[in-house]
Amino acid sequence: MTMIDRRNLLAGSAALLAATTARAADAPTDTLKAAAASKGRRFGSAFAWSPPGADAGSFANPAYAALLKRDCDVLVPENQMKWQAIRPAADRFDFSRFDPMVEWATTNGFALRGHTLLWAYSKWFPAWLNNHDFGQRPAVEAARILDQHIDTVTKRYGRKIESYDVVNEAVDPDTGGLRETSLSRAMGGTAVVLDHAFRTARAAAPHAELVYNDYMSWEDGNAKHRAGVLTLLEEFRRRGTPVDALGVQSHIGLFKPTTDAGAVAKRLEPEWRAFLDRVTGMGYRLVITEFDVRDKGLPATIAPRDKGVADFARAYLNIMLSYPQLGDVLAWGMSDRYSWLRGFEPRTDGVIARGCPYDVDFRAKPLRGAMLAALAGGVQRAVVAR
């Protein structure tokens, strides 16, 4: 970004003058876009695609759309590139509703992350992956079905994308190992698949950013996730796999029955600091791929659920933002109206979570103005070359 200070703009010319002079006249300050840009980051959101009209988290829906525009500069599909819905059988594609998406965001002038090439979890494979004949030389066909995916993807949209989370959740928590699937039981290992698409990206993107993408947290219960996320980057690095950042999906909780969030956040930054601390070290750069707030252990009643939920966030995202090596921030949807976790995670109650920055009216909440002030808050983010 290039800052234009006051001598600057009294050396320029009078048209210089009153092109910029318009342009900050119509730029809202209060965005969290703005409050991104101030310390050289981008805020964004997941979107999807829905038909013209449909109420749902897409651009088709005017009032989510504006939600988009006005606070985000970088887009990534919540579902519509993952091979589910992109890759029907092992010799088709269908990119009918992922184009739609790109075509919007690229000219309504937002960056694109794209999510995921490989979800490596056999639970999310589509069927005929899963239950693939890879025939009397299973590594090469699975290499070949991988690659194929990859290629395609990359090189239907060049650089329309700028950042790929490579490979998603490879890591079983339970157990901080890597999780086996029909892939990696053709190609002899976990390891190997995740290598080759790395290195097969490399090669199909070599513009863009490669990320792996994790929901390993700081919350309670998850430091085995955390151990073999730590030696999975660990090992990337022994074997020279070129991955440039740790996407961090900060799908954040409380989960227990709380009136201080506070307390709660205070209470895990130090093992949450110290693991990326050790991403850091290695060289990783960060991203935050898919941030939202999941409220199950606040109470029903507004008010203090979002006040806890704020307050739980603003002390995340104040680790996080202390990071320069952190780039992106997304959110995983700006309403709570078509928030994931109304359907995956409900509450008990049967109240709505009030996980996003708006609400299901697409009013800002408190957890919008914290995110506001983290943002604006931060470091100032490092420029670093691949």
Ligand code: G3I
The other form holds:
Amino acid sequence: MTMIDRRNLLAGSAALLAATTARAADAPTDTLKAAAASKGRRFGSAFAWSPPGADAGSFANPAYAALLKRDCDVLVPENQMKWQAIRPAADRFDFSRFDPMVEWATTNGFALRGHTLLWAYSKWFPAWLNNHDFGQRPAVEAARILDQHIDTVTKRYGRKIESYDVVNEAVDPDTGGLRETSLSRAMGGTAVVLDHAFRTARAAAPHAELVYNDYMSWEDGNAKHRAGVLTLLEEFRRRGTPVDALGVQSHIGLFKPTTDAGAVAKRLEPEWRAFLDRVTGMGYRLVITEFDVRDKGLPATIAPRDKGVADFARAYLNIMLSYPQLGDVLAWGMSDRYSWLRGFEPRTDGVIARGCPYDVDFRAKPLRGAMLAALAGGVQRAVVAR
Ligand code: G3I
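Same protein, different state: after the form predicted alone, show the form predicted in complex with the ligand.
Time for the whole complex; same chain goes first.
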């Protein structure tokens, strides 16, 4: 190579570097997705469908759509992929609400998670599934129904959906045992159902990350739930069940009156780290699937409440983001306006829960700043072999 060639090559590389840096500089760095991306992760949120003219956490609200586009690069349907939403009968599917959500998300460049191929909890089964007559060969009929569901959904969306909560909440938090359902009674036990679901999902969607999703958490009184999930994960490994990751829902909360959320977090940290060390020690990756903060134990006044929520969230996320095995981080909605918390556990003082990054008028709160700092400060995500 002549001196002139070398000089041209260096000049060209410098120009390329300058352009790349400029592009990187142009991209806003104060977004949650940029903070996550700086450590190899994606940030996202649940989103919803709403009937024309209604306003329910849907992309149909331009202000909310803009907020999703600003901060998120992965989305998950809050309700519209559940059996209750897409399978009104054993022989019928209804994708009329989820299809437009997939279309909008993919058209706008979002990645998608699928929630959930099986919520292994009778309370959330459609009525027909709880009362289904599985006939003379119940195990065969139950497997047929389950396989038809998983095959239909995964084949309909193909590579548009990159990660599935294959099974959601199969562990009873009060006992640590597995919940029984009409499917488990037909197939000979919940472990049989769960293994079947994961094996069918792996065959139907070999590209996808397969997740067991649950709400075991770090709060007091959750030890049995954590232990039950660890047992289930160990059993999956012993049986060779194709499970890639644990979905840590992360509906964290301050339930007892406190004015020092940071001190509460400090007390909870050791046991939570011990749990996460066991999970990752078995080779599972981690996904934060449904993050929000329940603020019942904090004062009603907004400033101290928002500070407590932000301090608690920052401490929790700092722990989670210290694991290179942690991949995607998703909130369960970006605005208090649409949060499930409003209806699920209304505060006794009647004020609206403030567990999402943005308030009811889509104004950023201290929680968003805490999330931004934690995402930017996390360890680099480990490169995933699959
Ligand atoms: O869509 C119907 C509507 O047609 C009907 O008029 C209305 C009144 O009955 O109900 C609407 O469905 C509701 C649905 O949310 C959509 O708003 C269901 O009744 C209601 O039960 C459902 O609640 C959801 C809940 O899961 C149960 O599916 C919450 O929004 C959702 O945030 C919550 O999310 C769960 C995750 O899936 C799993 N992890 C825990 C998390 C919080 O509970």
